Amino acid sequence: MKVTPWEVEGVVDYDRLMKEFGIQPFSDIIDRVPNPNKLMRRGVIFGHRDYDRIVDAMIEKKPWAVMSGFMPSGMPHFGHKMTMDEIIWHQKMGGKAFVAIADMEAHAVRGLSWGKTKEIGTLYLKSIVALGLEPENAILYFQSSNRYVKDLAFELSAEVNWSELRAIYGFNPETTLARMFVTSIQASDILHPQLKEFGGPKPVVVPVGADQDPHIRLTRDLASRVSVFSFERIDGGVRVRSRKGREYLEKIKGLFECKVYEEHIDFFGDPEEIEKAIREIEVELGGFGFVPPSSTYHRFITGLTGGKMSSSKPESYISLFDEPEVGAKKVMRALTGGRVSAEEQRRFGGNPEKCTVFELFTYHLIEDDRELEEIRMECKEGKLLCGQCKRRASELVKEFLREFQKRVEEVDLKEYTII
């Protein structure tokens, strides 16, 4: 098995991911979030980092945001759609939504021209406009024309040496300064909603594959390495410290009931109000305050001639702009978890969890549950076979695309707040 943010070999196993990176199970807090949407029911979102501070603000309508993007390599496939879906619900739930079109990661690291970064993430942007975001609490971007990000990411790149790049991603002496430099990028991608422009410090939450975590990881080390007070929890309140000196403890000095020693002051009583004080008190004085940034993890989705699904491999992913005959054809010929003839098939049954095409059901073609369990069942005891499975995802496909791009050529991205 290998994970990076580029590149994803074999076999992934989840279980192995979430201990070896520490990421918590998405099944424990699942319970807690309103109205849970089909992929965090049906587990294709297995895990999260601090997805408690997105949840409690959903409940108690505090300020928070979404943050995810796009690398425009190749055609918006239906592996983007899933993070667009993620995206729009939470926008859907409350949260402000950025979306980002890494154009600069796409120049430094496949090679693209400027003109064609910018032709394929515009059509990332109008699918994502044609799937459901609104206009209203919506900010979509490129990397290259964002100043705030990049001021940001110049600041972060002070934080970071070449051996923490080189232990995170695996860099060497040949790699290029514009692919390191990218990582400051991402990680201001991720923290810019939290600056003063955006409303300040709130929680953020970024739907990402779990080959993502390492620039979240980096992100959120970052988020404190910048920021000039740092807080530990203690019974009853917070430990607060200053990465800057004893002169910006005395600036923040009885806020709230208080024991005040040399290097730290211990506040009591709500966590959650003391740190919101004084992180406003921190961008008063030109600081930044950021909240650690919250993430989700999905599952990849299987390219249809297995592996994951990648821009890179065309015959692997049916492109939300294919012809709809053409998506449904390339369903026709998915790998299945089928036996090897209909006779077996409907004597020991198929095996959906190994099939492509039952994943394009989980993930996107089908959004009943009880529906999606009959299907599950019908095929594990030999009732459907594959060639009657294959012909119903392929005309849902096909309604699907057809549907899909006709929104697409309505979109106006005028309405929407393009920096």
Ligand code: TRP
Given for the second form:
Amino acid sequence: MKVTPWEVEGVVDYDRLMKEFGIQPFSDIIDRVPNPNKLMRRGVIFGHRDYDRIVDAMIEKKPWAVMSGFMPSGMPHFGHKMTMDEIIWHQKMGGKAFVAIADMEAHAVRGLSWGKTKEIGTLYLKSIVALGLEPENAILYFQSSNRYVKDLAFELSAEVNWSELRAIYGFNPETTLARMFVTSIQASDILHPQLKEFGGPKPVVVPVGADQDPHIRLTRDLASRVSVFSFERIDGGVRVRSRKGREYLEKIKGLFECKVYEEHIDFFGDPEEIEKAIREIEVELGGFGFVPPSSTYHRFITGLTGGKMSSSKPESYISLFDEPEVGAKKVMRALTGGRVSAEEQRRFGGNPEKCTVFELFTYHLIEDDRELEEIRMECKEGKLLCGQCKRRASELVKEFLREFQKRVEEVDLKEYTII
Ligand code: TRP
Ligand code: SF4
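Let me have the form predicted together with tryptophan next, following on from the form predicted on its own.
To see the whole picture, the full complex is given below, headed by that same chain.
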């Protein structure tokens, strides 16, 4: 298996991936999430980093944000819909939503013209709106027009050197400077919601596929490298160090009950409260005070023809802009977990775990958990045959595409804040 931001190959072993990358299982935290959505309940979202922070902010109604990005290199499809649904759910749960159109990435990595990235990027924005993103508490933007993102990216790039980029992304001497720089742009996408212009430091969750984790790791690291104070939980409080010299420690001395040492200060009390107050002081002093971003990871959606869903293989995905009839036909041709003959299927049952149609039901088409479980059981027991099952999925897809495309027609992006 190979999982990098630009390539996903082979059968993905999610347990191994979590171990290798140091991702926490989502099952550890789901019980704390108020009203978990279907992707969470069904294990499609399988991992996270620091999601506790988001749950805390949700429950305590403190400010927090959700942000993710889309590279406008091909048409938006059901894989993108999953991320869009996640952003929308988090916005409903009280987060401020930031949606990036990664036009700089598409230009640098895929060679798309700016005209093309604008055209396709706009389709992504209309899509997320049609799926239910609300205008209040949302910021939509194109990387190339967001000055805050570009300025911060430059600032962050001062902390990254070549050997680090090579180690994380496997860059080589032929890699262009633009391609290297867009990694900084993506880190900046993720961190800029915490700039003072956007309300200052706060928890931010980034819902992504596991292939984006290298970006997340680098960004979390950069968040601390560019911030002045660092925090370490200790018994009864927090140990605070300064990365930019002792004089900064002077500014926070005595804020709470504390013990002052040569190189650090131990504060005692509620760690959240202490960290928040110190980050505020850092911002007043002109620093960033970034909270390391949180993330969630969803499983990759399998291409309808098996293998990876890829925008270069139109048969492998259903675009949100496919004619409803065309989408329905693609479902009818999709790879299932069925047996070679109806007779064998009745006898041995199908395999919903290896079925792209069942995946469509799970990720997108069926809201009710009981209904989904029914399909799974009937398939396994051989009571449900693939033809009938696919017809049901294909009807649902057709209906969805019709409805969705009607809503896209009605979208008025002028109601939205677009940078
Ligand atoms: N690189 C991502 C992709 O290829 C898109 C992206 C750009 C993104 N900026 C982001 C994802 C910020 C998450 C957060 O799909
Ligand atoms: Fe997939 Fe449905 Fe066939 Fe089962 S019956 S293998 S769920 S298409």
